[in-house]
Amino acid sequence: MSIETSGSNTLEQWQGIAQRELSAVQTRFFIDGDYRDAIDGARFESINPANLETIAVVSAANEKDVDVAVAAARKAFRSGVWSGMAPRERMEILYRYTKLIDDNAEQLAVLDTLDMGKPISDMLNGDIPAVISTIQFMAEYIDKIEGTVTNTASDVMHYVLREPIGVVGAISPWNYPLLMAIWKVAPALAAGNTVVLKPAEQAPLSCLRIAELFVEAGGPPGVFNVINGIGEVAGKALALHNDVDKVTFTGSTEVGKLMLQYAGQSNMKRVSLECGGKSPQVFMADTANLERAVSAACDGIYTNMGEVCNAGSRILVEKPLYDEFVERFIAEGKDAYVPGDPLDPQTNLGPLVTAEAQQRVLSFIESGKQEGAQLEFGGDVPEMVGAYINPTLFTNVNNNMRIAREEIFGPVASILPFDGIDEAIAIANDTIYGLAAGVWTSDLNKAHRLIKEIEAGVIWVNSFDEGDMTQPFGGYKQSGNARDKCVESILSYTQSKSAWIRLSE
């Protein structure tokens, strides 16, 4: 059933769909075009964070399983069955792939909702359409990947080819299970590579299905493989594998650093990282549309339960605007996001991904209280089963507090006052991260100065978390080195080859 049709379902209908899909869900690996069990039979539980019940028991990969998956990907790559396919043929397969994803939107949406607690409406209105547009964009660029012919002496011809890297090991996060996987898989496939995907163990189910749909669309077996497992075992083995030519990872900065070490310890494979963030939103006193600005601040931290790498968690407000901004934020933010059953189309705040994540966020809230920040609302859990936390706001925060320095990954906002643009820039850059930032001002000179001097890979002006597929997404500093979504992304899955030809006299 398509996105458009699925959008009219009620809570009761989604509950029925969930039961249907769980009764038939695949839990084994998808390797070389078929499902198979772990060699040693290892398995792990996938937990629904909305009720803390086990929804599936999934095969868990170890080094031997990773070897099998990588061997299948290497065989497919060397055969040229995908990399050697005419560009327009690969494009047509990916176009059919997007059609199948739309046809199966209901199934894919409900699996992510059950696995990590994302509200079903967010899946239908945000994630699934973005998955489709990502694949379409990458497919459209396949026959636009060009080499160059340089200007040389008359008796020499020199040209540079763009070729696929080979086998790509992709390790995707749980906060956008389908979308973040596709941000890696789609450009890698479009460039002609083969892929072994290891989804996060907290949300493993939907990625198995999209690999199967790729084959249904006409993708050759072995080109897109999926293994599930624990990061410390399966993810590590994939990153250390000597027959993987590139590893692309989205997740914590701590694990991102390990990816770099694993590459050095193995075959010096290429590494693309999109890691943590502590994004500032800077609101100058001359912000023109304060109503829209406050709404963007609320959405920037509470959307997706705050489990967003570029969440606008540090809200920097110039002192002349501070009191009014805080008053408006409290009035709007306190009740804008209400915890509820993520299968209910009316819910806009689901649970955190695990009970452990809930306790971690609560520990940050406690540290904010202990360090002297003012708790304006939230800071507690609702009276319901599951890993829920109420939207939380701290004011009078300074940048030395843990809640201002560390990535919380939950619905916890901090408002920090500043005095003038110089202090705003200093606070914004006083972090190990540099993923994104928001700038709000009606002064073009201030806007350009903030854009130039804030150390972040993505900067929005008078908006936040907007964009399309032409926009590179990635960070500075310890937020990583990848650029996702854009043309730069697909080219990062290629390598150049120089051909210098001495012509006959």
Ligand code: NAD
The other form holds:
Amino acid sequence: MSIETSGSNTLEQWQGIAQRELSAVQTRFFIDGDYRDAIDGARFESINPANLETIAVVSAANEKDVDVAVAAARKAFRSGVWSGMAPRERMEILYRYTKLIDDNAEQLAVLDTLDMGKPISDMLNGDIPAVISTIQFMAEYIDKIEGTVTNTASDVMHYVLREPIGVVGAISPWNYPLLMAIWKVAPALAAGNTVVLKPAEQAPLSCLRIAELFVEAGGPPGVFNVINGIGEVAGKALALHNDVDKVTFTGSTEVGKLMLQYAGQSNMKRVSLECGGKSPQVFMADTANLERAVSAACDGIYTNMGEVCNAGSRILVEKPLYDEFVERFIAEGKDAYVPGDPLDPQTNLGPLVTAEAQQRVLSFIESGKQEGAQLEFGGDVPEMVGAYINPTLFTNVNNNMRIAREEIFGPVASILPFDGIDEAIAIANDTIYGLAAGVWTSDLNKAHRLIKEIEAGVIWVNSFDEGDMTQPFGGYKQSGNARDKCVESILSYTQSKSAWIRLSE
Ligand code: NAD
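Given the form predicted on its own, state the structure of the form predicted in complex with the ligand.
Okay, now the whole complex, with that chain kicking things off.
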């Protein structure tokens, strides 16, 4: 099946699609194969950051609603309706699921664009195809999950089974609403678990629809449930729940730490964390293709409005290259990303997720100025309604400044000069984070040394933010303890059972 999902609609057509989808959008929880309201009727508003208008009023879960969703997932798990299904049958359902997602690509794309401001072209060309290939990859592995028979004395047989863990609570962020959710849900389902997903309250709509599509594809009711709600209430109740066997979380490091506490305060559930980052891109003076390198530096920080966990937010440039690099970055970066209506297929920079996020990023920009970094361009908001920020560049940044230490999560680039490879490694590692890094050099020895010595879960050499489904994605240090995508991910939703059989009495 093709996973090329491209669109040729105009802005006006997308506006029409947006109106149509919003008039029919589901806002209640999806539990046990059906939509239902919060027990106490509570709701919260979802606001379009491109015009600051309310687009939907969505059911908000409390502890009791979480109990209902977890009970449905537990019942489905116990019944064996999913975990006991023949692997091939489960694979077929997930393949049909990808087809339905492809068929409904426009609807899913427009919901995320309206909810959190991502350009519609990015949704169609990036997020949706990635969602589809994630499900495909995980589905393809279902009948390859194997146990082992170990080598024992002849009067014993010992084998190790790989079993699903049970009920998985998934808590996801808003920056790639569908994709981050599917990075959790697809491997969990493929391994035979049942799931309760709590999407971020800033982008609650699309995940309801993908749960419904799973049932349309033949997935049994109760296997994939979605509740929405505020993190401190619904997310907390899910992570604290005594009948959830694993919580899989993507979000900030601060909330990731709470997940570990919640597990300790409840049933010691397993905890997978994908958290924040402050990723360095290191440009050695011998970088061969400067044009490509500068483009990768711009894309690495301005893509998705800088709201990317592995954004290359610290651009480290070796001193002999520094002036030329900065000059080229200014020439390219100033106009490469232009704020616009995210429903316009030409737009490559939408608004930030909320007005609060916009204010937060502006306060980082202010701190950069006050701490003595050089503002080269941007740093302000365009004259349009919405939570927009112009692409921003600071140079002469040092690694002690707040803009170099904290995750800004906005289109704010910082260029830091360095002197030689030892200093590059020292600066790259001088952070609590360790999600990803880029390394640019034409010297193989330097490349290998940087790969070995930079503390990060993903290192790109002479490229940035590339990869496929075989690539483990996750962090060192306080960027998390898990790996998404890849075979390791699906196995992390299984547990081993040892069966030791004495053959003679
Ligand atoms: P966040 O931590 O604020 O929220 C993430 C999720 O946790 C949301 O669903 C939210 O409702 C929930 N939540 C918030 N407080 C909670 C609490 N007290 N208890 C339980 N749940 C709670 O993060 P965000 O703003 O949605 O996303 C941005 C963050 O996500 C950034 O730090 C980014 O780096 C990180 N991220 C990491 C990866 C990765 O793969 N490592 C990918 C995407 C995003």
